[in-house]
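In structure tokens, one chain follows: the form predicted alone.
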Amino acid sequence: MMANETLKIIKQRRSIRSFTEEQIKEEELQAVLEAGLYAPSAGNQQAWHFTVIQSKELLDRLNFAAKEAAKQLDNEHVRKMANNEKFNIFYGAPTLVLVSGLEQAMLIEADCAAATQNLLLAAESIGLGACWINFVLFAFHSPDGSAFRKELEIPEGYKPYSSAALGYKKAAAGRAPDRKPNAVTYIR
């Protein structure tokens, strides 16, 4: 099987859910952000916006608002997570990169997903832990949603689509689960 550094990083990347409290270095943050900015986008629109949040106080408020909003959902699994007082939606990560997209842009959800994946892969490639976090989106559907958009300086016409929690791993990631069989069909 072919192998190179990129393929190795893709295979070893895992969602990290246990971080140290130490803030990541500025050069690490900039490297991860640059990778996100180089993601593909439909028609090369690059219609995304990244908001970096490193304020513990703001992360705590987002955590609380998201959990409060999630308590009202029909999804029993999500409600159970939201009602767990010990659950932190960011798993204690000291940095969050919120990925927003211009709502009127073509295929913006896919573009924001590609940017988020680039953030995650770049983090892994430089030894950071990362986790794709969508739970935070509930905060924008809370009574404080508009205030959060303003405080986070999300541009007019943009909507948060995903985020990546970043930090130093508390422990090594586990082994990757086996891939499901029969996920590829070949027509040659």
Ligand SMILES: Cc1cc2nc3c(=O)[nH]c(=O)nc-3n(C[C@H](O)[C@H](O)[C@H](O)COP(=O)(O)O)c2cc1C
Given for the second form:
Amino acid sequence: MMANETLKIIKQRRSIRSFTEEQIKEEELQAVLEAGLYAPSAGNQQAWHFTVIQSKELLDRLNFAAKEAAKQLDNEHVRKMANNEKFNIFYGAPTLVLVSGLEQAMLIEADCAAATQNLLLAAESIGLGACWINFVLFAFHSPDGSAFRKELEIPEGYKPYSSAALGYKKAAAGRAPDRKPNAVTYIR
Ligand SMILES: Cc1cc2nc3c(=O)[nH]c(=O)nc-3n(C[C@H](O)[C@H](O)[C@H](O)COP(=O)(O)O)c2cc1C
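The form predicted together with the ligand, contrasted with the form predicted alone above:
Full assembly next; the chain just shown is listed first.
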């Protein structure tokens, strides 16, 4: 099997769900953001917008609003998480990068997903912990949704599609779950 640093980071990355309170360094944040900006995008539209949230007060409000909205959902698993008072949707991470996209762009969900994956891989490559967080999107579907969009200065026509929580890992990540078999077909 071939091996290099990039392949190692891709296999090593795990969702981190326990963070120290210490804020990440500015140069680390900038390295992660730059990786997001260098993601591929359909037609090279680059129709994404990144919002860095490092205010604990705002993260707490987003956590609260997302959980309140999730309590109303049909999905029992999500409702159970929302009703757990101890559950923090950001796992205590001190930084959240919210990835928004221009709704009218060609394939904006795919663009934002590619950017989010770049954020996670860059974070892993410099020793940060990271977790993809879509739970926060419930906050934008709540009655406070448009107020949050305004407060977060999300540009007109854009909406949040995903986010990445970032911070220093509190504990080492576990082993990656086994890969499901038969996920590849070769036609040669
Ligand atoms: C589209 C998407 C949404 C996700 N949303 C959340 C989330 O809201 N909260 C969370 O803890 N993990 C979330 N995850 C992380 C997945 O649970 C995680 O990637 C998966 O369990 C595999 O674990 P690994 O990342 O350690 O390989 C999300 C992942 C993806 C791709």
